[in-house]
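Only one chain is included here, represented as structure tokens and corresponding to the form predicted on its own.
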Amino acid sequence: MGEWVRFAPSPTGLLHVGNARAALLNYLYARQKGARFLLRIDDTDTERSQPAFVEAIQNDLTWLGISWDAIAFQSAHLQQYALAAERLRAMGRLYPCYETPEELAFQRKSLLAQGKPPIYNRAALALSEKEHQSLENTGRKPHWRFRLSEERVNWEDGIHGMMVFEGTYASDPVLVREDGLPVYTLASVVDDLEFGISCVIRGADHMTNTAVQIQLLEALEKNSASRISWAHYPLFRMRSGEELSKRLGGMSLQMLRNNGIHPLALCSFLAKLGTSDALEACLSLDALRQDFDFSKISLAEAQFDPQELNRLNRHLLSMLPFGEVNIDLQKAGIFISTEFWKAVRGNINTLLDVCHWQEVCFGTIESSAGAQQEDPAFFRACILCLERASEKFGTEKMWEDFIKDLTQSTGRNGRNLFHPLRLILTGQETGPELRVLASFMGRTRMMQRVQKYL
């Protein structure tokens, strides 16, 4: 069957970039050692779970360059769910419970207030068949718990290492809603031995699930867990303390994807997160597959700036060539030239800031409120060597014209010339070459920008 990993969103809500890292660190792993990537949809929550989420899940996942080889819905699985918890509790293994959410939370803050650990007292198990049915009677429908054994879990993890797990200091989990519905536990590891998933890849919250996960394995299949490797790494938070939320729709593809922000400078940000290189741009995700190793993940919580990821968008567009973001452009409606795209790349935060210099050099400008302070001396020279500067050897030889003969006339150069003329003809501090600029304004835009002053 050959080896496989998951990555299992579920269509509540859009990916955020926690989704994003669990998506892509799972990707890069399958694909350095030849594994297949299964999209696993989780769309057992019938009352959020909304065909638009599955679309835009889809649609997330191919803007980062991330496909996958097969997808399944859990939705399509609930007969397998059932007959294996039917299999559980012919082993006495699951079992029904009959609290209510309000009776386990004030047992757990009971135990909480007596300085223990609020796991579930297995008080179910010494119902009889009677209490049973009287229960029943009063219309109490029972959840299902997994009988845990309290001997020790211990595996080995690709980012932690060696993990070991003491079966006493657990709750035994719930895997079957009052509703009939199984929860992610029960669902998830069906899926995993039904698949064959060789490696799970996923956060470390996930750590406890994991040695839940591994006794449930057993009980379905013995020495199935043993066939699964599993890797956890560290969590990040924001740098502002905003919580990450699918459905509350906290730093979304979606969101990051509109406002400019470049597949790639997002995976390379979240590949490397937490790591000294953090700030480096990869220019392919190939070249982060040929880079992925557990070893370089760290092992301590990282943060998540939007600022850094700012300027890593920055630094890695760069360097891409033309033929790299001129499709992403002209989805956006924007259409521009490769002498353009040179030209202007090395001054630009997202892709959406090149409709800002085309508005600079094609468009129409704020007057400068630095220029306007300019002698009007400057201003009629400058309209005067326009005028002398000929276009006809192209613009490149008329902006020499024009400098030389502008140097001339004013006595000015350096910065005491060339800041003013930016601010002038581009209404900016910084930018791209002037030289360049002028060469995409063209001379008639440059006396225009130059008469308003006078």
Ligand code: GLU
The other form holds:
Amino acid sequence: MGEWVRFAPSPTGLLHVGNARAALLNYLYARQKGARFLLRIDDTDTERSQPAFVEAIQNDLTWLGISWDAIAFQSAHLQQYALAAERLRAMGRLYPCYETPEELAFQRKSLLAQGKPPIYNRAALALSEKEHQSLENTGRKPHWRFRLSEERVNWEDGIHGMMVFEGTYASDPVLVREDGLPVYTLASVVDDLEFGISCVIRGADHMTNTAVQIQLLEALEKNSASRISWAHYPLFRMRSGEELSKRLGGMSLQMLRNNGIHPLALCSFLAKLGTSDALEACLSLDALRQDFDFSKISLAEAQFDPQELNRLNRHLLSMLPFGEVNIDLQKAGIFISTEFWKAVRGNINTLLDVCHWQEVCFGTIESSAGAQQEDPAFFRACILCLERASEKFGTEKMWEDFIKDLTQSTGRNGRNLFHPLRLILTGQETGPELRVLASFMGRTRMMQRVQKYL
Ligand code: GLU
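Could the form predicted in complex with the ligand be shown next, to go alongside the form predicted on its own?
What follows is the whole complex; the chain from before opens it.
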């Protein structure tokens, strides 16, 4: 069957950076090992799943540059889950429970109050046939729990090394809800078996599920767990200390895309953050694939700093060839020349900032408060020198003549000359070389901008 990995988002919202990291690490691993990549849509929660999110997930992955070899919908596999549940019942590993959420919460609380771990007491296992009957007669519907075995479970985690779980570590998990629908654990394990998943790469928040899933795999098919390897990467924390999930609203891929973050900057960031590699932008997913290695992932929680993502974006944009960015620029309705790109690419945080420099060179700018403080004689000298400079031999020569003339007429040079000039001509404190910007502005526009101060 070959090796398979899977990325399994729930279509209950937009993909965020945490999901993107799961997708990317699975993708890089697959491309490195020659494994295939399954996009599994975990849509058993019919109330919260939406087709629009399924579409958004696919668009976001495509934007990231991640392609999939197959797509599967859990909602299409309900029968397989029901069959698996039936087999577990027949083996005595799935048993009906009738406790209400309130009763369970009460039990939990009292166990905690006694300083005991809040593990389900398996009271339902002791119910007699008659008791079952009378509960059913009162109209109660059971949920179904998987009976964990007492055996110790261990696995060699690709990132955490050897993990050992003792038999009595957890409550018997609910696999089938009162309404008959399977919960994530059952659906996920049945699919992992069905699709021959060979490596599960996911966040460390799932680490507590793994021992249960291994037991379930073994119950459904002997020795199947040994065919799967696991790797749980530590989660990010926002720089301010809060968990990423709390800020996810602001960190959807759609939002980052709209804010002009380049997919390769995001992928570089997600692949490198929390690893021993330098946090730097890579020019292709292929380069990221070559560097990808579980052993580089640090066990400490990494800090997600949006400023660092912006830094990578800036760095990436300064390296990308025009041909590549031009496609994205045109999609965003921005049309510029190679020369203009070369002029501004070192001074943008995102592609959208190109528009800012377009305004500066070809549009209208705000007056600069700093320039207003200048000596009026300086403005007059600028006008005179611009009038004398000719564009006959090109804008570069015009600029050269203009600066020479202005230096002589005002006796200024260096920052004393160029800083006020920059404020007058661009309205900005910093930016690309003035000489280069001036070649786009042209002499007439430069004159108009000086005249505003007179
Ligand atoms: N749908 C699950 C999630 O998004 C998948 C977890 C897994 O990879 O097993 O958390």
